[in-house]
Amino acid sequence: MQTLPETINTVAELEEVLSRPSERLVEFVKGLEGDIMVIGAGGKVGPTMCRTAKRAIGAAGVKKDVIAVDVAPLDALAKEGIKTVQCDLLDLDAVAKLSKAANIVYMIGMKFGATGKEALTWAINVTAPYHVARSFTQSRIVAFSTGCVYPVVHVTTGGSVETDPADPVGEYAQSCLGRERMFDYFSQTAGERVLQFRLNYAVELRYGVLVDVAAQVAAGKPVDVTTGFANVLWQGDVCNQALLSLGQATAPATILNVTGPETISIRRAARQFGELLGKPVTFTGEENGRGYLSNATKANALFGNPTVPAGTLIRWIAHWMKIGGATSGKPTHFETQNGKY
């Protein structure tokens, strides 16, 4: 087991810790046939996914490529020895020309700014996955989805489980269910092996629910606790679990909730940040006990506990804020319950 640092002080240190492959992933990659293609490698999680896969392959001592695909150039990944491809995923002919990698991690999606751009949201979240699902019927596919396809639930339920019916609120979440249905269709009709990776929420030191809370505390702004509880998972664990999930892809498709085992109190997390940052903490709103909460018991049984627990994340993020570490500046809007992003 790799030792976690007490603090993380640079982007280079952060990227190293984020992209560490687990021992289990290294062993899994040894027996995995074919290359790994990450479609949507230019997003927040995509670069970490590619680096984790490449490091796992290197540690396993096997020969296979990591192929990063996105609409934009991926120069940083190319410099690290990762094959990169630019592709317009809304163009079926372009998608059909991609090399037929045996293993696909599909990560394309549009969330922020969806309100007012509903047509584009549906095109990206439904048309693009249709093109990929149609073109890669012989591949194993881990398709990133979201816990937002479930309805908001009360904290006393313990969170939504995989057998709960989808009931998405708002056009963004509806389009995410549409994305799942495209992969479901080809899984049912063409035997495509798929795992629907319902994630909420990935977090590292530059973005995520906990970063949102810490930033509000650091800036002296009141923390909204209307949505008083959340689930989070260290982005490095997200990537390890996604790559391991290639071994769980089935036809018909399998659903897997992916998040940390804790249900985090936003109020308590804010107070912890206040103590660590030496800042007073104020609140706005009243907890209604509801939110997008997922029960990840199934994933936890498959992959074990996260390597980075919530308490360590809170301490790391507070230190990152203290030293002026860069953040994405893109709030998650985790407090949203009406489906409008």
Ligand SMILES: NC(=O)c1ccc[n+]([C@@H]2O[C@H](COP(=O)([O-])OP(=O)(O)OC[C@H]3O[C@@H](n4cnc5c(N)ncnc54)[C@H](O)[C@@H]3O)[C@@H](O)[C@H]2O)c1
The other form holds:
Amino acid sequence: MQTLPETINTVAELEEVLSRPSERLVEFVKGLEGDIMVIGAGGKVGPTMCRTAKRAIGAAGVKKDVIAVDVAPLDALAKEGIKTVQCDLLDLDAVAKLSKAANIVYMIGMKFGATGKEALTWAINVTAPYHVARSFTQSRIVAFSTGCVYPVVHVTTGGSVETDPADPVGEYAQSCLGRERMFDYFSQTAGERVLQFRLNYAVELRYGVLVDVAAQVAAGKPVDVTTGFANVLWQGDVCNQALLSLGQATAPATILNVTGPETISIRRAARQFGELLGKPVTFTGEENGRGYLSNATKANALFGNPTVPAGTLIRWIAHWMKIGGATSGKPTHFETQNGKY
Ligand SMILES: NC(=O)c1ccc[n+]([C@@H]2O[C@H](COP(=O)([O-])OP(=O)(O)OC[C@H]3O[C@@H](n4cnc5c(N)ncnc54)[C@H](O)[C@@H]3O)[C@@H](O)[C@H]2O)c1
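With the form predicted on its own done, generate the form predicted together with the ligand in the same format.
The complete assembly is shown below, putting the previous chain first.
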């Protein structure tokens, strides 16, 4: 296993650490048949996914393509030798022209601004998955979903588990369950092999729950601790686990919660950021003990502990803030409990 750096100082270093394939992933890729297509490759997680897959293929010494698909241009990935296809997945004819890759990581989604754009949210979160699910019945599909398909739960529950019934609050979360249902339908009727990848919060140095907390502390703003607990997972581990999950796709579909093993206390994380940044920390609200909390025991048993522990993440993020590293400027809204994004 490669050692983790003390600090990360440039975007290039960050991308390198983010996209490290695990030895287990390299072994898995050696036995994986067919190309890997990442649909929705231009978002926050997609580029890391493509790079991790490409590095795993290189390290495995096998020949297969990584094909990145998105409605947005993917120039940076194209320059790195990843095949790119610009395609609007709402266009059924365009979807039909995509090559039939044996392995699909499906990552398209619309979250922010969903309130007020309900029709578009449902189209992107349900119609686009329908197009893919009906076109790729012979493929293995890891379909990105979210812990928001569960209800908000109290921290004393230990987080929602895969056997808990879905009960999404608000149209965004409902449309995400719709996304799962499109894949479920073809999994049940056409034998499509699917894994529903219920992710709770990828985090890296430019965005994520911990970056949201660090940014509040750095700006001297009070940290709202009403939603006082969250689960996060280093984005590099998200991508390794997603690619390994291709081997877990089944018909009918398998559900997998994906997040870190710790339940992060927002208050404690804020205090740590305060110490590391040399800033006083103030709070607003009181923990009500509730949030979108997921129990990832099943994923943990399958894939082991994350390569980057929460403490290291906090230290890296504080350093990144100190050196003025770029952030996405897109807060996660993890504190939302009413389903409105
Ligand atoms: N990032 C997280 O922490 C997180 C947490 C829970 C769930 N998820 C889920 O994981 C998935 C990936 O996360 P992300 O943060 O990278 O999402 P993102 O919103 O950053 O990226 C989604 C991508 O989908 C593309 N897209 C949208 N409509 C399209 C269309 N019609 N045709 C082709 N491409 C289209 C967008 O251009 C974008 O590149 C999302 O679907 C989300 O529901 C993410």
